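The form predicted alone is given below as one chain in structure tokens.
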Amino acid sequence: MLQLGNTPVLADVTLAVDMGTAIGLTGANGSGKSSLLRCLATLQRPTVGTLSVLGFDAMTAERRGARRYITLIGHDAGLYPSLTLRENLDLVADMLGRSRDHTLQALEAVGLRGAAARPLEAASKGMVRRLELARVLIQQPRLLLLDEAHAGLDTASSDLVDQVVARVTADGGAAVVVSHEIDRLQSAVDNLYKLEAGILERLV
């Protein structure tokens, strides 16, 4: 149970999410998605219960050694306005010690390679959305958590984050998905579970 003041947010919630898969999470504005996700991020504990996140121990300071493994796309995109698009994920690759070769093959895999020199004050919302999948396939994160994860991709985009997501778990990680688009959400997802009133329930 995670209760914030006096407010029960999250009432009967059991998960447990098998490396390799992907599950989607639905349900409606103020549900509790969003608190799952800063949950299975560590960001914030269970009122009552367990957590464990990738073998950590997340009701204890061990909790830390999880959160270089995660990689959570929430509603504001972590990124620098003033720094291109490519010099955004340049900054990423530099962080993780990895190769700047990675950077234009990640931009190359969400169409924005053309748009490597943009600034990303000068970028579309959905060109941020798609940025931010490219810095997941930088990041390779063994937990990966998008939270709206169609929000600014068109249709024709939208095939990203299903690519994105099989990418993680080919490489034997795990996701969770959330989306109001069920539709699309279950395209990317092994088990779709929906969230209403703080309880958690498998849909498929």
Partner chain sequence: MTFWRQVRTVIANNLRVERRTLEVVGVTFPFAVATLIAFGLAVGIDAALLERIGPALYWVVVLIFSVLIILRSSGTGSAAQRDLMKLLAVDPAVTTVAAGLSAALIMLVFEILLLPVTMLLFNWTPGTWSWVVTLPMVALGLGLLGSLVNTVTTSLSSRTSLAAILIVPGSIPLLVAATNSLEATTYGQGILPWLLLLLAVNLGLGIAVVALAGPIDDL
Second form
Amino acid sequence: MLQLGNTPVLADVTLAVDMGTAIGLTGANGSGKSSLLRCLATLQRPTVGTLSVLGFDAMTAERRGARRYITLIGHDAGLYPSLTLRENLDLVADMLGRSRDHTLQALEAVGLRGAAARPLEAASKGMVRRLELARVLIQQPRLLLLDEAHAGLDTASSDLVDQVVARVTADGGAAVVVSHEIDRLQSAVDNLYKLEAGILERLV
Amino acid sequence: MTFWRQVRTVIANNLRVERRTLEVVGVTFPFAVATLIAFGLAVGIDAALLERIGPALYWVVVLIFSVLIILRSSGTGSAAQRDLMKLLAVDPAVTTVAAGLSAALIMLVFEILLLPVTMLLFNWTPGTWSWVVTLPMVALGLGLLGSLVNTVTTSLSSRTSLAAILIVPGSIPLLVAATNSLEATTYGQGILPWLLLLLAVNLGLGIAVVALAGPIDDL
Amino acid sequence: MTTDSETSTDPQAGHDGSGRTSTPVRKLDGIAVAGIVLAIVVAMTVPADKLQGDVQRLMYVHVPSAWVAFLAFGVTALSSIAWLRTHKVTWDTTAAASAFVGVFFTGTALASGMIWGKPTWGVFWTWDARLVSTALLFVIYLGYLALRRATPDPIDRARRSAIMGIIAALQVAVVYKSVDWWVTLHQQSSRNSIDPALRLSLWVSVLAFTIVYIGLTSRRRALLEAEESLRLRGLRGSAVAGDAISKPNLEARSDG
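Show the same protein again, this time as the form predicted in complex with the partner chain rather than the form predicted alone.
Everything in the complex follows now, all chains and molecules, and the chain you saw is the first one.
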């Protein structure tokens, strides 16, 4: 259970995600999807319950150990608006201790090589989402959490989202993908769940 | 030494952001100049009085404008930015220390820019070496305190007004030490106690920034 | 699995949960009233200072208020540390209650100091070290309480204010020292030695004020904890956030 302020957000959620698989999550606005993702990302602690992420007990300080292996793509990228796409990715690589050589490769992979010198604030929503997918390629997470994965994206970008999810699971990682496009979601994930009023139920 | 390497990386990025947006140098600094002119006009054309209060006004402006510099929109501190750093497994102390040092460096630039303006407007010459020490020490203290307050008020809706009330009263010792070290050198008294006070404040804040980084991480 | 608020679901200390205050708190009220009565009697019967006259009796309000303010903010700082270590809700409510009562006594110290200052110095406000520091103390803790008010989520609030409670205590220590230095540089300190009879009555009022502080803080804490238990009770079985969104109905009329 998770409550924020005086309002319970998640009431009854039992979920296990196997490594190497992706699960889809759908549900109405305000049903608690983003909160669930934040819990899985160890950024929020459930008020009551147990939570284990990648073998780390996420209810305790142990959760910090899991963070290196988690990528959360949420509503706000948390990057620097006045820096270029490339500089933002370089920062990510630097903080992870990865070589900056990966940056250009990753930009190439998501089709942003030509926009590398563009400031983030001048990039469109689709470009920002692609940049975040490039971040996934650099970080190579064991757990990928995607919020509103397909919202506002064209077909090519949505396909790219699904491909990156497939790449993570193929490497043995797990993914949780939130989307309202159920048909697309169904083809991209192994199991599909619906979150309704804080209660999780399995659809497929 | 991953710690300091990461701190350096974040600081370099924060400074690059300021260089590109010029939020402090191009916006906050002119505002401070306007404020100094307003002070002068409010006091009236009493050259001797203006000359005497010049340094005091300088430090008051630095103290109050530190709130604007700490809360600058191009600075670090958004909840999403913090989350990103957490998920890059960055030590929470790196984030708070880097935020404090970046703010301190930008504050120092602001102080250095404002100094000649104050000298010009109030016809006043520092004529002492103590500035070389007080400017960076005050900047560091304000930056570290600002980093703490910034994190404690992250993502609260009344953040801007809250940060001001949490920063200004607590930074009075910095102001007292800065103004008095200047006065002490003018009257040939010892400056050491004031420098020690500055040092003690900075040390205390430095320890607090590192020690409280863990709890801050949970915000 | 023990979590933040699971350890916090028993906010019964000092409160029997039925809406009535428990006996220890009521006993404390009695002792506090008795202490204050005694302090008033002593303060009014002890001979006043020859130079200042009766106005000097304000000392029996001013000094104990200032002492209690310090005590209160010390308790806030220690409770903040304790909360960060244990995450027990009782430490958070103690910190909050103590700061609240402390701000009240800081105000009392400030007001009595200024009233005392008028006949003594001829002005309400003078740049006396005690007065300046107390004013800053007042503002620092108003900031602390403002931070508490501005944070809606209880656990988030506890964490932020615990951090601020510690920083504020550090600030107070440095502010006092620096203002002290500042004043000694600018004027002579106004501390005199006190007559033994005055000192004894001062101790009586300090003791009485301390008991009042403990009484007020425990009552305030009991109130905060009752609020918390009420909140948790309300949570059980209540609607989740998403329920606030209902099916759109463009045809709906409010005057229908």
